[in-house]
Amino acid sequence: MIAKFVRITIFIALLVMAWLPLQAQDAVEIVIWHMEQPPQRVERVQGLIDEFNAANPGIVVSQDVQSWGDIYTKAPASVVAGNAPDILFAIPDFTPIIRELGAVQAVDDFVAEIDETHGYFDVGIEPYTSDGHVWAIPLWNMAHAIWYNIDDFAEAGIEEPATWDEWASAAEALTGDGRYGIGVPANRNLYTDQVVYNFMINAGASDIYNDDGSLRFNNEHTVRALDFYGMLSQFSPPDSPSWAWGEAEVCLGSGTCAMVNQFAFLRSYEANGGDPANLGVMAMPVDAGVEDPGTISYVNAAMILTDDAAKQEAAYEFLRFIFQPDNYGLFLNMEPGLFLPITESGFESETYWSDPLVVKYREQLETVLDYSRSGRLFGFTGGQTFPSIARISAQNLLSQVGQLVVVDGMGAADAVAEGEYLMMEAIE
C-alpha cells in the first residue's frame, strides 16, 4: 500500500512538473523599456506590474529601466538587432527616430478605444499623429509654468505680470541684495530648448515649419522672442548659462531666484524645505499683440514595437489596466505634480488627488493642469507632424540659438538666422 501511494505521489509530481513548463511557455511575456530612473518611480511601476501579473496569469510583464542619455542610440540598435522591447516609452520627437526603422506599430484603434472610454484631452493625440495614423499611446502630460516666490512679490508690491513689459519690470525690481528676478538658462540642453520655445510661443512664433514642411524659424516673431530672452538674462544668476532643470529648482527653492520657468517640481521643492504657502504659479506672460499665448507641454506616450499579435493584445491589456482611474492615479503619482493626467477620467481619479503631495499643492497643480490642456511642442503644431524635428531636437538647436544671444552676445536677428541655417543642415 505504501509503495502504491509513493508511486501515485511520484506520478502526480511528474505531471505537475510537466504542466508547469507548459504554462510558462503559454504565458505571453511583455518587456517595457522606460526612462523613469528615480527609485520611487521604478518602485511604483513595479507595484502596478506585480498587481497586473497576479491578476493575469497568462501574461508576464517586466520593466527594463533605461536612461535618456543612452536611449537615442540604444533603442535603434535594439531594433536593428532584433531584440527591441515590446513597449517603449517615448516623447514626440523620439518617436520619428524609431518609426524610420519601420518598427513602430500604428495604434489608431486602441487610442480610439481609450479616448472613448477615458476621454483624451485634445492635446494628447496630436503629437503622435502623422501619415494618417496614430503611432503611440499617450500616457501623461508635463507642462511648464512660471513658478515664483509669493513673499518676494508681496514685499516688492508686484502683481503677477501678464505682459512682457510687466514681466521685465518685475524681474528688474526683484533683482538686488543677492536675489535675482528670474532664472534664464543658456546651456545647450533640452531644458533651455524648452524655455526658449516658451518665449517663442508667447511671441507668436510657435510654428517652426510652414505647411509645406519648409522652415519658418527665421522670422520677426522669433527674433523678438530671442531679443527679449537676452534682455531678461541680465536679471539672472551668473551661473544660469550652465543650468539644467535641477539648478533652476534649487534657485527658486533657496530664495536666490524670485521666478523660474519649469515643470512642477514638488518633490525637490519639499526636499529643500519649501513652503506651499509661498509657492506661486502663473501663466507665461505674453508679448503685445499675441492672441494665442501658451506654454510648452510634453505628452509622454508608449510605442508598441512588437508585430506579434498575441504580444500586441497583451500589451494593450496591460495599458487598459494602467488607464483604469484608480491605477492611473497611482501611475501618475510615481512623480506627483510632474506627471499630469491626459484623460478626463484621470483628471477625476481619486488616487491622483489623494496623494499627500498633491493634496498639499492642489491649488498650484490645478493651475498647471489648466495650462497643460492647451500646451504645444516645437515641430508638432498646426495639425501636422514633421519627422525632421527629431534631428533639430537631438542637436538642441533652439538652446544653441539662446546660447548665442546670452553667452556669445550675438544680436537676436543674427542668432536666429544662424539657427535656421543650422536647422537646414541638420535636416538635409
Second form
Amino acid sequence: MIAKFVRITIFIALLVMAWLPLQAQDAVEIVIWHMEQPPQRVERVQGLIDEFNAANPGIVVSQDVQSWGDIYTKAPASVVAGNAPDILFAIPDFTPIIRELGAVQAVDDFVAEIDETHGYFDVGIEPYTSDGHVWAIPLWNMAHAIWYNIDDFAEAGIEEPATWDEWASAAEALTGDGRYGIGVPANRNLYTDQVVYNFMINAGASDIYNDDGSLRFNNEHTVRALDFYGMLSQFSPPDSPSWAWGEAEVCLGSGTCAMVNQFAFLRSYEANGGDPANLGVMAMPVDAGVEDPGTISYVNAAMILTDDAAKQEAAYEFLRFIFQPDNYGLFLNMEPGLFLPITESGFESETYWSDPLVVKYREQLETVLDYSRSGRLFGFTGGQTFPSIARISAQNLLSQVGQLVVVDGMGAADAVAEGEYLMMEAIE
Amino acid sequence: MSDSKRNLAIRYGLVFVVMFVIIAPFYWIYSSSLKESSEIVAQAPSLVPQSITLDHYANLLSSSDYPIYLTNSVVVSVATMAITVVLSTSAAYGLYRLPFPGRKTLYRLILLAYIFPGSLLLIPLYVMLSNLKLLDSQVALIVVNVTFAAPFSVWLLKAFFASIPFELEEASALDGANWLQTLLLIVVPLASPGVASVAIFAFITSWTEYMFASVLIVSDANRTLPVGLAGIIGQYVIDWGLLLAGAGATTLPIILLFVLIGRFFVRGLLEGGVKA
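Switch from the form predicted alone to the form predicted together with the partner chain and print that structure.
Expanding to the full complex; the earlier chain stays at the top.
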C-alpha cells in the first residue's frame, strides 16, 4: 500500500516537474508602467488586460501604476537597476530621457503596421521620430482648447472671437462684478508651459529650435505672444498666477471665469453639476498674419523597453489588441474627452462614441477633435526632434517666462531674452 | 477696563487668532469634504455646508485602494516608530551614559547622517535596495525611514539622558541590576517624555514621507497613503470631493494621535530644549 502511494506520488511529482518548465517557457510576462492613476482609469485598463490575458494564455500582462510626478526619477533608476518595465507610457519630452540611457527600442515596423491597419493621424508619429527611427507607439492625443461659458457670451452679446483684437475686447467686456474674462496662469508649472506655448503657436512662434538645433526662442513672434499674454492677464482672477489645471477648470465651472485654456475636463465638469448647454469650446484666436495656427497637444505613447524578442512580440500583441477599434474606444474612455483618438479607426469606434459622457458632450468633443489635428508640442515641430527639449521642459522655462511678464512685470522683450538665456544654460 | 482685564482680553484675542490659523484649514478640509461637488466649486464659497453628503468618503472607500494605503501606512509607521525608539534609546544610552573613547566625536558624527538631502540618496538607495531584492516592499520604506529618523532621535534624547543623575544608575548597580535592566527600569521611565517624543516624531516622519515611498514602491499593493492619495487625485482632471475626503481621512489618524499623546511630544520638545 505504502509502495503504491510512493509510486503515485513520484509519478505526480514528475508530471508537475515536466509541466512547470513548459508553463514557464510558454507564459511571457509583460509588465506595463503607466501614469494614469485615477481609480476609474486603472480599473478600465485592468479590464482590458484581463480580457487580453484570458484570450492569450501564453501572455500574462500586468500593470503597475506610477505617477507623472515621480516617473522622471523612478524610470531612469529602474533602468539603471535592471528592473525596468517592458512597456512604459510616455509623453514626447520624456522619451529622450529614457533613450539617453539606451533603454528604448526602435518601433518603426510596428508603428508602420498600426498606421497601415488603423491609420495614424498626422500629428501622431512626428513627436516620437528622431535619428531616423520611431521610439514609441502613439496611443492617444490630448489637446488644449478655449473653453467658455456660453451664457456669459450671450449675456454680453459676444460672438466667438477669431482674432487677438476681438479676443482682448471680449475678455475686457466679460470682466467686472467679481467675474473675469479669462484665466491666465503664471505658476511655474507644466500648465503654464502649455498655455504660454499656445499663445506662441498662435503668434507664429511654434518653433523653438532652428534646423541646426540652435535656439530661436527669442524672436519677434514670441515677444508678441508674451506681450499679449501679459496684457490679457489684467482680465484674469488675482489667484490665477498660482493655478494648475484644476483651478482653471473650477474657475470656469463656478462661473468666475468666462474663458479658460484647458484640456477637455468633461468628467469633473459633469460631476460638479456643469450644464452641457452652457459649455462652449473654440479654437484659440489667432494673431494677425499668422498662417499656421493650432494648439498644443500631447501625443501619449508607449515605449518598449524590453530587449527580449519574445517579450517584444508579446508587448506588440497586447498593443494590437488595444488598437482594435472596440477595445480602443474603451481604452480612450478611461477618461472621456481628455484622451482623443490618434487613429482613423479609433475615431470611428462605436465604443468611443457610445460612452454616456461622450454622448452628452459630443458637440464639444467634435470641436476639440477637429482642433487637435492642428496640435503640436514645443521642441517637436518642423519635422525634427531635439532631445535637449527635455531639459527645457523639465525646468518649466516657458512658464518662467510667462511668470516674468505677469508676476514680475518685466517687459515681454526682456523676458523672452532672459528665457532664451535660461534655455541655453539648461541645454549646455 | 482694568489693566488685568485688558491683558486677559489681549491674551484671549491672541489665543483665538493662533487657534484660528491652526484650525481654519482643518475646518475647511473637513467641512468641504461633506459638501456636494457643485457646492465645493461654487463661486461664492459657503462657510457652513449647505448640503451634507458622505458620497466623497464612500467614493474614496469604494473606488480607490484607500484601505490598502491606510494599512500600509500604519504598518510602515508603527514599525518605523518601534525600531527607531529601540535603536535611538539604546544608542543614546550608550553615547550619553557609557564612557568610551571617541564618544563625543561619535555623537557629533551621528548628526551628519541627518544633513544629507534625501534626494541625493534616492538613486543610490534605489539601486542598493534593488540589489537586495527589497524594492517595492514595506521593509525598504521602514529601513529608509528609520535611517532618517534615528539620528535626530538620538540627538533629541541627549537632553533627557543627561538630566538623569548618575547616582540612580549606581544605586541600581549596587542592587544587582545589569545595564539592560538599568536602561529599561531606571533610565527609560525617567526619560519617558523624550522617548514619547521620539515615537511621535518617528511616526509622523514615516506617515508623511512621500519622496522615498513614491520611488521605492512600484505596485499599488504596497503604496502608502501620501503617495496613494496623490495618485487618486489625477493631474488634468481633478475630483475635488475625492481629494478633500482623502485629505481628511489621511490627516485624521495624526490628529487622533496628537489628541491622545500629543502632550508628551510638546513636553518632550520643551524639556529637550531647556535641559541640554
